[in-house]
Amino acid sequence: MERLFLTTAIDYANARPHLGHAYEKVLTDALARFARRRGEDVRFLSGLDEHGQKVQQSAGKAGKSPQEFVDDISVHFLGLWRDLRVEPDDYLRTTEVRHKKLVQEVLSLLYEKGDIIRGTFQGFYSVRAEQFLTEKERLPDGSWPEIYGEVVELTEENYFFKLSKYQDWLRELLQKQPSLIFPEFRSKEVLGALEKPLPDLCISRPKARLAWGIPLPFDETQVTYVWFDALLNYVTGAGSGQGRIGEWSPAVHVIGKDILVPAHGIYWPCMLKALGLPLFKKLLVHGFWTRKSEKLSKSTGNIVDPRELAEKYGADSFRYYVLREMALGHDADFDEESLAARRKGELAHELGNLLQRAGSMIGRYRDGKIPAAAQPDAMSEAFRATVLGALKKWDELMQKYQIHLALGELWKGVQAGNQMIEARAPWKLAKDPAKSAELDATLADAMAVLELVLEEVECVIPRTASAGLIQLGLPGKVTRRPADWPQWPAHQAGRVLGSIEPLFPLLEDEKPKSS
């Protein structure tokens, strides 16, 4: 089976991680876990982008060397991923030797090929975006958009990648294959940017202005432009992760919409084409998080700290909320009350309560062992069909990257389990010895739906799913699906349950106040 190479954008190491960083990494981690559950061979790559002018400036303000600064910042990113159970197979920092060697090898190849040439730049430069600007970026009143921050005029000698050489190829490719970008409407944004002639890409900066970068192998007075350096992390981390160009394999790149144009939608495919490497499989482009419909921003104080949320509500509750709330490709508005409500409702009351009720009744009525169920009657058949149908729809939607909808379908199985318990009232069946077989069937069905759901939802709430499966008397580690998935569990009878504990204990502000 061909390996799925799945990557995140590498975060820029000039500040601590925010909600957007956390969502993207949780999203990609969930996709990786889901693919492994389906039996795919997955390589999941993430990392940190550590070069560039902003890092150099931030380090100076902090009174540190750039390396000391990024080493300190990396602790915050890696700590958050550990807390959120984001588990990439490889985490690449662009200051690593393996990456520097790869970048210099690529630069040498393109220089020898004639795709990198020396030239003079005269024009405007955005310090914040670390890119050169043209008149087309100006607003109608002649000012520059706020995203560019300070804009200065420059004249300097640099090296340029012949981006214009590949413009027609890229335009024709996206016209024929708009599905290379998800959602497809994002392809129109890239095509729109390709309507006007592309300037060649300045891929170097003089060391006199920017010392913090990878030196050009053919000119030690210049360092590599941060985007040219950063995009090549995908090649460094491919295959064995040893920085071998020949190990590149087409990836599914998960990125934010702010780095689609021009970086991933224009620069990156043209760089791959110039190197003679196959194109990526897909760009999965997610939207922005807002709060009260306003952009999250440190300058306005409108910020959301993912670490604080994970500590308050639990990492799995945070993971579930962001994946349930945002339709991949579109913007979403963060609402802490909604996070709390989803934790209390869907997670604690529906999933957690189903396990606690059914598990406790098996302990009370069947000595903690899952009973053997007789041949299912019409009611059980209908229930099982509902659950298995929800699982199939979950799988279908996950493969289409409709994760928020997929979770809604999976929860139909959870809700069906709770409705089944209410309808059959096992606490009443337990009082009538003649209803013993019906009680067995009810408890067995409840355990079955929990097993099926927890094995699937592990990709979203890994710690909770593992704990729940252990309570069901199963190993806590989820493995690949059986070939005949989805099928009703056939080997539950007699299995001893573990200790039944709340999956989502009450938060401090939910506990009854003592008098």
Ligand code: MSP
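C-alpha atoms forming the largest set that superposes within 1.5 Å between two forms make up the rigid core. Computed from a prediction, not measured in an experiment: that's the story for all the values here. Residue numbers count along the first chain shown, from 1. First, how it differs from the form predicted in complex with the ligand.
Taking the list G476, Q175, Q122, D72 and the motion between these two forms, the hinge point where C-alphas stop fitting one rigid part best and start fitting the other is Q122. Superimposing on the larger rigid part's C-alpha atoms between these two forms leaves the smaller part rotated by 39 degrees.
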Contents of the next structure:
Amino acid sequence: MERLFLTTAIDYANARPHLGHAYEKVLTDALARFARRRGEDVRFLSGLDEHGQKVQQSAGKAGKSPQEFVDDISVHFLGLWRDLRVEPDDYLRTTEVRHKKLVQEVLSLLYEKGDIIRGTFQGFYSVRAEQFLTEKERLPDGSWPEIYGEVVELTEENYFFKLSKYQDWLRELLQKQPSLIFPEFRSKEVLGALEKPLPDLCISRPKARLAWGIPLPFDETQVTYVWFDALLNYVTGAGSGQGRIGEWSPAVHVIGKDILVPAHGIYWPCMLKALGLPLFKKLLVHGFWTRKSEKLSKSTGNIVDPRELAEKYGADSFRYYVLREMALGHDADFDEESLAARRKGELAHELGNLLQRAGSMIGRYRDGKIPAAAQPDAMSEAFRATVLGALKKWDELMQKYQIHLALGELWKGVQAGNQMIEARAPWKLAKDPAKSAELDATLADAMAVLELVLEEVECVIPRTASAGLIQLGLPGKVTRRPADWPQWPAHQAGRVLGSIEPLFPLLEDEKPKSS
Ligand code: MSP
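Alright, leaving the form predicted on its own aside, put up the form predicted in complex with the ligand.
Full complex below, order starting with the chain above.
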């Protein structure tokens, strides 16, 4: 069995979850479910990034201790994952003991190896923002933006990780294997950043300035820089949770484009190399959601609350919308109307109606039992070929991470089902006893396409798929594909359907107004 260790970025616990967080977790959850369906042995890890300046500041503003603050925030994240049916095997919070132990073990090991050294750090420090500023933040006239208040030049004793030692190795590796990063064009961004000599990475902060972090085991006056701590979540969360380095197994990391360079594209491979651990299998880099083409931002009020959307439209409609709308790796613009339209069209009208119509006709004409299909006629042969072809394309595209296109292919199967019913008009066939075999075949074929599609689309719309399968008289739990997948379902004749209910009921504002 192939093993897949799949991770998400761990979200900063300095504010509540937003659309970007929700998309990434839904995406990873769908990939995990899909891989399980294909028979892979999957471990899905997610979590929260709870240390660092931002958290310390937000906690201060809220009048809470940092630990109290992140405990409260974690409730919002965990609640959202429950609502959205994002179900990781492990959810790691970086304030957990197992993680602190691992980070300290790594620090000691790299210090002893000489890959972490003491040095001085000199830079421009904003007293108001309590952070060092980089040249990027400087205005064209050489001054610093207002928001930073007084900016002073400061020198600090700190510890550094010898990134420079691994630069040539990393450059060669990425030149040889650009497919380590998906989409491949992103590997150029990392290579670009590797053109100039890399400065060593400052991995500690004096406790006096930042108390909220993991102390260095060899210098208690310092705490670990948040990225160094955060990236190691992948090692802590890789195995049995005992906080030992040896548990690492190479992962597919799902991340957003903003944390590729330098964190995941440079720091992380160099850290793995320094630790003597194998590289990750892949960085799967998704794009950013915008709204009205603008950045999502709390300060401008341009925000999207995923929990509200899931409540209004249902978690599965939200999941379907984000995965159908965004081409993985590229940006997309969020539009609530388009979410509502996809729910009403593709989900309720196309998928939901197919089950509703065919299921009720089986109730009406065949006593709620799936009839045995006669020898397929030409129309049925063509229909089955279309559906099986669509399934194969779905599978190929999913494996290439083209989820939005894969869903389009799967829906060709659903659409073919509806067209077949229109063309055969079972309500007419039912009136003619001579057409009884054709009626059987029509209804059986409709049940078959639904079974095939629902089993696959479970990774995207888990609750609906399972409810739909129960209506088809099957267990609601999706299992791994049989070895001969995709095959036309052979054993459905005689199965009693469950009670047929709309999969996507009308929303309040879609219901006809009664006077
Ligand atoms: N804590 C770090 C990640 C550490 S991973 C070892 C972090 N946290 S974050 O909360 O800022 O972002 C978490 C994830 O959400 C990142 O992958 C980020 O790219 C993603 N997104 C944040 N805003 C986003 C959008 N507007 N759209 C899509 N994803 C976005 O970075």
